[in-house]
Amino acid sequence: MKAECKKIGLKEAGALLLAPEHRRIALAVHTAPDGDCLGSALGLGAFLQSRGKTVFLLADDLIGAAYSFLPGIENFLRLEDYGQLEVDLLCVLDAGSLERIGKAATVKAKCYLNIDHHGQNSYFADRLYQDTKAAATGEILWELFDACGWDIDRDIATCLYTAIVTDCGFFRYGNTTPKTMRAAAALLGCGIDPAYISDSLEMKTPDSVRLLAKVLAGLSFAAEGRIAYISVPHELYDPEAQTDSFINYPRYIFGVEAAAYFKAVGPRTTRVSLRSRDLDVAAVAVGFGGGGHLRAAGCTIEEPLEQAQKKMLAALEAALKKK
């Protein structure tokens, strides 16, 4: 940990949040941003705007539109589209690294806040606060909310409850807690529709569609049958198709321990989606420069899809045979 970094409380947060000398104020997420990061930024931007701070949504990369029913999220900028930026306090938002933010990172700012819940961080923030219990930032972020007496209304609580459902697949993934259904039903007591909400996250366009028939067509297997892929090579990648829940497919196959999503997002650069049911993925794509939970995590590797892939391969086989 770096010397000046501090961990500190969801109080002390809240206060240099608010704190007069923080009158513009950076809110930056991780690159292909997915609803945890983008509903938790858009939430406490919207809180923190009532409050009177000039408030900047960063987003390095192309934003899915399955989010467009989010109060506010077109108002997420790249950084090309206002050139070198300057303000009092950086917050990133569900991310454990400046490297995840993309140029966001090139941000000037007087004082670095990080609010997240994953379990690795590079504690490049002057304050920190993590919590990896939390089912997701937007969870910690009602937590915020509550521990200062901030008022939530129902764009805010639209917000925070489409950040904590996608993160913990509507209450069905192990990361689920009590605290995680309290969080929800203080939410939902805010009077917003949570069916307009799970509608709207499950949308696709009709191209993403055809894409994912095209993908599921070279589902393939390695590890006798443990580990489950997709992929989608260069030059079938569409950057506005909408294709997070791809991975649901090899995931939910009976024998299969590890599922991997790859997307040839350039001629040498993979992304990689991993899910797991007790393997430990997280690990596995920390040794590629990613990272994420236990069983949900990503990485992006510098290579083209087929050297990815064997490299990626290699490395869950490797952590099978561990386990």
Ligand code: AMP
Given for the second form:
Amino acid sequence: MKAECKKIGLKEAGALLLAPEHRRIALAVHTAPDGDCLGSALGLGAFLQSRGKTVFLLADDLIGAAYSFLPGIENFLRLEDYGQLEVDLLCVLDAGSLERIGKAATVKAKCYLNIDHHGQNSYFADRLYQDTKAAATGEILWELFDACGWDIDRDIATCLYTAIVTDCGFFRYGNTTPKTMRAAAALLGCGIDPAYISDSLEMKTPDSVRLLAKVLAGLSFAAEGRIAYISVPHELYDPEAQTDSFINYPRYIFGVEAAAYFKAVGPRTTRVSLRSRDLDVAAVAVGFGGGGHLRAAGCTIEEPLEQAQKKMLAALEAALKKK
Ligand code: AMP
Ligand code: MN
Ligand code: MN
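Follow the form predicted on its own with the form predicted in complex with adenosine monophosphate (AMP), if you could.
Then the entire complex follows, led off by the chain already shown.
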């Protein structure tokens, strides 16, 4: 751990965010942003703005069309929009390293705050609030609002609820705890519309559904059916397509213990999503420079699709053997 990275509590995190010397605050999310990091940044950003802060929402990647319903989503900036940015405080949400936020890491800040629920952390920040038991960063933020007595309006609640349900699969995954449900119950009490949120998150373009048909035709197995995987070859890769949920198809097949989704985002760059029943796929992803949680993890392998598949399947088989 860096000597200057200090672990703090929720109230300290709240005081840091509202400190008068922190007038300009940037909130950064990880690349390939999901509902947890986007909802967390939007919810916190809306509150900080209401307290007179100048807030910059930074995402160094395309944001999926499914998130267009989130209040304030149009305010996210990409590096080309801000060039050289200097702020008083940079808060990194739902990511444990500066590498995870891509080019947003070039922003200059007097102070770095990191709020996350992942187990891996590079301890880059001056102050860190990390809770690996939280189902989502959005759950931590709800606790932050609660601990500090901050008001949650309907828009903020919509963002935080989206963050929570994204990462716990609408309360189906093993990371769901009584606290996850209490947070969601409190947010429902703020007047949000849960059906609107779940419908919006499910929405896909016709092209995304057509792509799913092609991808499922290539469903493959390894390790005598204990591993299932699907792939998007580079010729079919569409950065605008909503494909996050594709991993759910290989995942829920009888006999499958680990599922992988390979996406050739470049001719020599393959993004991998991993899911499992109880195999530690975060440990496998860390072996490729990635990370995540026990049952849901990811990494990017700088190899063409086929080589990336070979290496990852070998690593998953080795991990299954050790079980
Ligand atoms: P995904 O498969 O993209 O939905 O990611 C599953 C989990 O793994 C999420 O918690 C991600 O934050 C994490 N994750 C995905 N890719 C990476 C990566 N390259 N480095 C660290 N964590 C990752
Ligand atoms: Mn995330
Ligand atoms: Mn998360």
